[in-house]
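In the block that follows, a single chain appears as structure tokens, in the form predicted on its own.
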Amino acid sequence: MHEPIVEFQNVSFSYGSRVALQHVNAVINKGDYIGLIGPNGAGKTTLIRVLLGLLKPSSGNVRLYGKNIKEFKDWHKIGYVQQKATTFDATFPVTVEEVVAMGRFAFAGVGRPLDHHDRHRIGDVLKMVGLDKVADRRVGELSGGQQQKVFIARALASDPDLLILDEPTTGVDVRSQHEFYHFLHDLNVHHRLTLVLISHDTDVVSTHVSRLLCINKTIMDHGCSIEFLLPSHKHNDVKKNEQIFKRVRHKH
């Protein structure tokens, strides 16, 4: 039985006269591992900012865990990891444990000292992501894949049910990507975490996710064609894209 945790109901949004989202209807169910894909400027980031309550829809409604977003208070249930390259200065002298501890304030509350339970949770999260042995190292000393795990651990420290990842392999070397996606799969399957993976790389994402949401101002659930995403693509790319969506559709 599906348990909706995010519902977009006929959501539209515009930046002045420029339409960014148009009549978006979509549902994210508990346990989903979703790839949110689309070309640059398609509305991926805008949609997530609406979900996070950072932007108010021009029309339509968003429901989170069965509540209207205006009434929703449990924001610690939703973790968001931005692109590492745009949010972190590798020369900043901060340790892995210190960064992860920052995420705990979303659950504990800013201004309250972290107690024994908080510290225990931070330790559990570090073990979960495989960084407990480098907790005292500076984040800038780690590999790209390890650094991205630090920011995921920071989000996990608030005990979210839903984790949203924006282009998570940006800055991650190719060798580390396979391990990184295996790690995400483990979070989804064994830790029952709902994942939304934002990407422009259809081929890579479709290898790992169980469901695709395709966006280009509006949303079409898995099964959309390349013409919907990038109308200028050639016929052979259309065939390739259709195979990608077929693979995702029948994965499970």
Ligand SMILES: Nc1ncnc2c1ncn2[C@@H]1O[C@H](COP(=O)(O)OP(=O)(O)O)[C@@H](O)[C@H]1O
Given for the second form:
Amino acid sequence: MHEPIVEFQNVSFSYGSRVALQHVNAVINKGDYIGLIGPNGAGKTTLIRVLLGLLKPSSGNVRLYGKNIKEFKDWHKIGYVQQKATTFDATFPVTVEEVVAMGRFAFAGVGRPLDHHDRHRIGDVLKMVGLDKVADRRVGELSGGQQQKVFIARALASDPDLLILDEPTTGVDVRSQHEFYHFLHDLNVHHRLTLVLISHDTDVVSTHVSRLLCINKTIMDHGCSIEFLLPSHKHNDVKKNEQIFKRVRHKH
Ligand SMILES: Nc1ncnc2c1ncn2[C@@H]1O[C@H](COP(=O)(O)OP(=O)(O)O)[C@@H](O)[C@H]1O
Ligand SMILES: [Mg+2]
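Alternate state requested, the form predicted in complex with the named molecule (shown: the form predicted on its own):
Entire complex below, previous chain first.
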């Protein structure tokens, strides 16, 4: 049984005269692990900002957990790690634990001090992402991969049901990326989190997710075309491209 938690119904959005989204129709079901892919400027971040209620569609409608977005109140269910969260000033005196605690404040509401339950949850989340040993370290001292986990931990601290990651591996080295995708898989399968992973890196993402949504202002209805999926086609690595295409086709 599919349980739709996000529904985009004919959503269009323009920044002034610049059209960013055109008649987007898509559904995200509970338990999905979706790769939202498309070239730079395709409207990926815009679509997520519409989902989060930060931008209002010019036309069309968004439904969250079966409710019209205007009536939706359970924002703590949706965790969001924004693009380029890894750029962090190394000298900024904030610890891992403090950043993760911010996720808890968002949940508790500003003004309420963190209680025993909050502290417990922060500890759990730090363990979950493997940062419990570095809880007191400054975020800026950590590697790119570890910093990314700090921001994910912050999102997880509010107990989301849906976690959206916008280009999370930008600036993360290949080895940490591998570990990172393993971690996401674990969140999806063992912690039953619905994941949306945004990326322009089709190759890597297609190997990890269970469903691809291809966007270029609109969502490609019939899956992703080979030209769309494989901008690297031009770069003559034909064999590799064929492998990716087969893998992705298999998932559709
Ligand atoms: N704040 C903004 N004001 C005007 N145009 C914007 C703004 N943000 C994004 N755009 C434009 O909207 C289009 C989609 O951008 P974006 O959603 O950021 O794409 P992606 O995340 O896929 O790279 C691009 O053409 C971009 O230049
Ligand atoms: Mg973007």
